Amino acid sequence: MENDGKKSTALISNISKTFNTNKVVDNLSFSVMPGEIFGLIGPNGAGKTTTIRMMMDIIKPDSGEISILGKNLSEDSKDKIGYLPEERGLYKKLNVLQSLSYLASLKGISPTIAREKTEHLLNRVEMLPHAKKKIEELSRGMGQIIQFLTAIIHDPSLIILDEPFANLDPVNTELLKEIVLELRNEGRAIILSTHRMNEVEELCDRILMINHGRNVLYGELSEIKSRFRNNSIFLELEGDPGELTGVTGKRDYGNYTELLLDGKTAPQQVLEQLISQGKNVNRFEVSTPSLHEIFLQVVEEGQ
């Protein structure tokens, strides 16, 4: 398995979970490391909160293994995890400031620390005015954010993130993109799972997708981009590019022509065509799908 010579964060070894007769999760094995993103995705119903629960020890793999810092799962190796489940849950009743200091004395954090923590937090978010607001009392957006801070006050080792985004203004969702990036660059391992393609490409620095509970795309984003690579080139310029060796179509989008490769000439030397023939050329880009696009590809070819 790809990255696991180093020391992983999270290790996850062939598990497998089967519901009455529906096999959820089925032989399912990857690596989060330290300090990276790693973005689960999938359909839904792909597997993605039921693998998400069986790292939380929520419930049980029926085969395989999880290990947390070169653990198995224990109360203590648990206790270095941060999880923001997508069903949010919070003590409505609570202030702002009980909830999170609460909630970071179950992790063992002495009322002093916990007070501490909690106000640097809420004043990272811009949120320490309404430290002594209920809970009940906070916009959906508000809320969650409270409770992505309790996933992170502990200062966890590994952070999963179950649709964070969902329910956020764009402001709030660039705030909690940087905090996001920061604890990455901390050494901290994140897993994001979310249906929102452009986070994941934005964020990510390696992927799994899982269809039908098991893996069908895994490894470094950049990669996997490469791979499902266009045979063709975006091309912007004065005039028209006319005939050019190892093109076999034209599509014109009116800002640019995408150019139709035959799969035996490389993009640089249809370039060095249009620079021989005097073209100014203002763009020319090989063609990379979107990951939205190879999400959808690869499900359709699941089916």
The other form holds:
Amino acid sequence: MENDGKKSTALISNISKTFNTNKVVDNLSFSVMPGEIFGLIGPNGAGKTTTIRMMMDIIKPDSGEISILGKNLSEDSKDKIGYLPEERGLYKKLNVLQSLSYLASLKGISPTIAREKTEHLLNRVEMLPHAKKKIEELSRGMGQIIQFLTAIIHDPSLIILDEPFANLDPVNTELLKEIVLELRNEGRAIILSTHRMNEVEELCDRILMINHGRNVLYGELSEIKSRFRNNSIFLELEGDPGELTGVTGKRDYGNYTELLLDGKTAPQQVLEQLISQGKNVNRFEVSTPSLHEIFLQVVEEGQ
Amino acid sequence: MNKTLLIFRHELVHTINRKGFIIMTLIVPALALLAIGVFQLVSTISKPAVIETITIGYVDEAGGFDQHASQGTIELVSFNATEDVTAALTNGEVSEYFVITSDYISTGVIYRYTLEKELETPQPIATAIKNFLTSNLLSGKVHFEMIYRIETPPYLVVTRLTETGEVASDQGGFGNVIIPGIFSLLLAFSLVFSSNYLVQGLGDEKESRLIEVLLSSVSPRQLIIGKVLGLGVAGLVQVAVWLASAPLLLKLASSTFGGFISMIQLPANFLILGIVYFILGYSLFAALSTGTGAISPNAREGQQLAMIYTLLAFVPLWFSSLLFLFPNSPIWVALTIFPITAPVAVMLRLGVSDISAWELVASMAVLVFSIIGVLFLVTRAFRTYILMYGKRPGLREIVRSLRQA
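Since we've got the form predicted alone here, give me the form predicted in complex with its partner chain too.
What follows is the whole complex; the chain from before opens it.
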């Protein structure tokens, strides 16, 4: 698949997976482009982890195809992908340097480069003084940062992050977000799987929401949000707005008023009417539901 | 570097650096050294400075038993009446006494009286009394050399011949059993330890969820082969250390156990069969342990499950005393062919009796087919169960998954 002349980093076509009699992923298709952060969201048990595991070739789909950088998924593809699983785990008895070097070598990085990259990344996250510490001696947050580094040490083209900010303090959360945005700007494709909708709104360019293993929302985040727009306006002004063409109702919230539109009138037309009437407008906001609200609405509809 | 090699190297280094591995590797020669030291210490302490002479009283009611009263370190003193000898016993003049009744020649009964509580008459005393009686009965009737030969049992020198009448290279005997016996014990231990390390390693990686990170970099096949080879070589290192310490220990032991060590010899084909059965045995146990590690939610449960087959490996050793009594029993043939007991059973039997060629062929064939079969099932189950956390699947569920895989 191509988008604006760019080839997709990951292309997933009609994949399905059934465990015993339970269809966990059902005919799912999507693509992830270079230089974008792609949100993979859905309620618990929706099939997100199974989808990710199929993309990592940890489990095989029953049907459908997965292609990474234009090639069918194979063992070689694994070296192009960085993966931070939701369930974290490292060798507790190894030190930070040994852990990072060993896991980098399994991604095809030579020991010398692995060491250089390890030191560079540890310096980036200000953890170089802890390089010789055993993993079991690190705090949970530090361990999580090391695990994050194992996902990016080999310069992957596709980075899959499953709940990367869970259990991190605000300082480390900001540090990781900063690195994620840097990686996006370097042109890497990033899949962010999370339950935190504010993070998706903050970071993601496009999203895929799955429920019961099926695609229920897919596309540009801004386009999806406008699709779920309530067709109303939040208005704060001095005095009463009076009669306005295209407005079918009003809800008074004290400090501000919500104007309900008839569906044919654009918010811009309402604003023009207010200005022409000489009203002093303090706030004019097109009402858009948060992703959290959209998530709840879509999940409820799917029940 | 090849990813299988990377995992192999990591597992090997990781395993031989483990405290448990180092302790187990060193403890076997250390225990042997300790046993030799303790034996030497005890024998030095208990060695009498002066050989003590024991005095035994006797009453001769039959008559004619008055010569040959000195029997090595035992002196026999005649008394006229039982009252006298009983008084001598209670006074401590004699340590015990016996009565030769008047009808001894027809009945052969000798009544022995002692202050000690014992299971049976001590061998030196029984021999001294027997030789005293025989010497007196035959004295003057036959030549003294004849008397000595009657009293001293024959010394059998056995030579085993081949079917063509030549002296066989493998002469058998207890000296032949020592090395295979020790090796079978070490083999069983090595199989158990290696299995435990494999199950524990997989269990830990599964429990810490590290397995997901590893499988995002390597295939299950690379992971399994790398682990199995790494732990296999670690097991070989362990056995090599044990075997390398053997010459030193034997040298030390020879001063303690004397001529017994010179009896030791290796049965024919021992080295070749030892290596073949180590490799086949290890491969089977490694395949079983990989499957056990895959289906167990954590290391502890995995090790409990692995006990089932690791304990079975010791079965031939439990019954090894029966092997000396019934070396050709069909049970030994069964243990030789049953794949889990085969490696240890073959090593044990090699020292005691011949194993027919068909048994060896059948045993190796069954082992090879078992390894292939178990590996086939394990690779099918691995992807399904290695990422399943929580409860261990039931047998029915595993069978269903294997059918679907």
